[in-house]
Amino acid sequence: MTAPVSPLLSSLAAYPFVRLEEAKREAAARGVELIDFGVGEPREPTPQLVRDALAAALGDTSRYPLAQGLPELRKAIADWAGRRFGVALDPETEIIPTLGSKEAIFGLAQAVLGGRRLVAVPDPGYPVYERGALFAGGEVVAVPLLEANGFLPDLDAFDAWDRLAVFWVNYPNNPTAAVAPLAFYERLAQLARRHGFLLASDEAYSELWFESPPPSALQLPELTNVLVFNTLSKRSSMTGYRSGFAAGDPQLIAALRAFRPTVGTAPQEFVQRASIAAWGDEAHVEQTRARYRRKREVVGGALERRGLRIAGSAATMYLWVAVPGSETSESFAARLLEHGVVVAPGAYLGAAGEGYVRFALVPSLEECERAAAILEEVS
């Protein structure tokens, strides 16, 4: 008799991008000399004032962190929110400190379903969204974005409100890249208090913007039934420190607060430290747009003189880009790939995606010119 393995991990289908991987194992192995944009790992260097801090906070002894985080990195976050977003966060009651944005955005329908199953993700999107709500328990329903709208979700569309638990949002937005006014986190805060579901915002991608800093659901007048995810990784290339926060209604928080030390996922005491130096540094976020700016400015350069429509581009570090004629999301990216430029293709990240592919703007400056070449010479 094999051992027992849950029925929805057999079922899921293989994380999109590990599909991804294999396509660029294949072209390797072909020869193929690829320049992958395909997943959007940040490859800029890590600031040297958050080594220098982590180092420093290096002991002879370690201890298990706090699931509620040092108060020093709550302070630093409540301070960061309040210069950026002009909010007094408290940081005792309404700032938890997480393992990274991935962690705590896959537990939180294990810390909130209740009697209420339903989860709204956007489509296309993070699959964390959805998987964490499947293995809570819980049901999913796709809110498509769609470029007609903003890629926002349609909320006069949306039937659900007495049954749902949780409403997902993400922006600046992965994939489209598309930016969510103050106006929409409003409307939707206040559905949230009046049918009773919790707004969670996804905000990792906050400080990577190329028009104008994106308001955040923060800067609401009210935080009840609201959640914001945020994180070290984009705004300070700190993915393999796994270092971010959740922030908003005390309420969530203190579930949050009493859930956490049941799963063990604070980020370690020299991390939380490095973290305060991150948080308290605007600086190295400024060099980090400059450069993902450039970046965008070479590869969207090119795909534009190609003829290629830019449907999104506004933030993050993301290109949005509609596919040519009649091909597919799949096809148009296999078509890139056999030239050696990996991208995503849309429908790996929901069905709504479909018609476009991402280009995650993570390789080298040289590396984008390179592509840029190349993209200029595809028929």
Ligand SMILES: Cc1ncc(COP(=O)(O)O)c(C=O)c1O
Contents of the next structure:
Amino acid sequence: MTAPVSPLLSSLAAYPFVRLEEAKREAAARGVELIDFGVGEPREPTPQLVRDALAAALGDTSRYPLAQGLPELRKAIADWAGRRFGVALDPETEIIPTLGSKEAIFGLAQAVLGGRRLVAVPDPGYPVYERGALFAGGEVVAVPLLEANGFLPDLDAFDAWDRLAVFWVNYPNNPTAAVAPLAFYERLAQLARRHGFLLASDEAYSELWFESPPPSALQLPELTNVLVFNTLSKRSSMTGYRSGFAAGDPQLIAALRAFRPTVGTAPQEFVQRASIAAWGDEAHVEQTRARYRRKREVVGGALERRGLRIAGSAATMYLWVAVPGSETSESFAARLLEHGVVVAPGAYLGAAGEGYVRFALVPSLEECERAAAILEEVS
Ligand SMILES: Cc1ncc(COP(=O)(O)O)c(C=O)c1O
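Form predicted on its own already given; the form predicted in complex with this ligand follows:
Now the full complex is given, and it begins with the chain already shown.
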């Protein structure tokens, strides 16, 4: 008899992005030169001050990092949230550092599911909300993000509030690039308190904006039943460092403080020291925004001249582009791939993503310029 393996793992093997990887390999083997807007991983340089802080923090010995993180890091995060959102978070009770935000997003369901098992996740959306819920034995309900509703969930159409454990939101949004107003968080937080669920707000892209800085659920007058997740991955181009935080309701932060030592997912101390430098500096973030803004103009301009409609691009590093004519998102992406432009079909990100493709503006500016020239040619 073979050893048991979670049946969830075999269902994940069919992850649609595997198909995109195969299509890319085939095209490359046929000699097509690829410019990859498919996967949303930043390729910007990590700021020098962050690298220096990391190097300076490497010591002779190395101890287990504590789950609650260094007090200096919690204070640096609180100070940043104060400057950025005008809020006063208590570094002792309202903040916990995380190893990037992915593990914390995945692990949340394990720390909070119990009496209630239902988790609401956005569709289209980042797949980790759903996977975290499923591996914790939860049940998932997908909430569509429709253009007609500004890519916000229709709260009037949702009717499972009393069975709900967690409602995930993600603004600025991956993949639709939409931003949520503070009034939206306010209404959801009131629902969360009335019906006894947790509002989990993933704000990984809060610093990649182009017009005005988007609000945070941290700005709510009351944080009871609210948790916010943020990260240095996009803000400071530190994906490989793995550094983020969760902040909000002290009772929920206390639950994470109790849960997380068992999992052992505190960032290494030298990463925490580098993170203090990153949260304390805004100049590099402005430069990063300027680079994304330029790429957005180059690629977005070409798409518009080509007559394609950009359905969302208020913030994030994504362009959410409506598929022309009667094509599917997969066939349109396949057509662009033949010309070397790799994009993610919206349907791969959730059923409600059909009808759109996602451009992640991660290639270099020079590659974006080449892609723009190609896009203007594609018929
Ligand atoms: C919506 C969203 N949330 C969270 C993350 C996780 O980022 P990290 O684990 O690097 O903090 C990503 C990464 O792509 C993302 O797209």
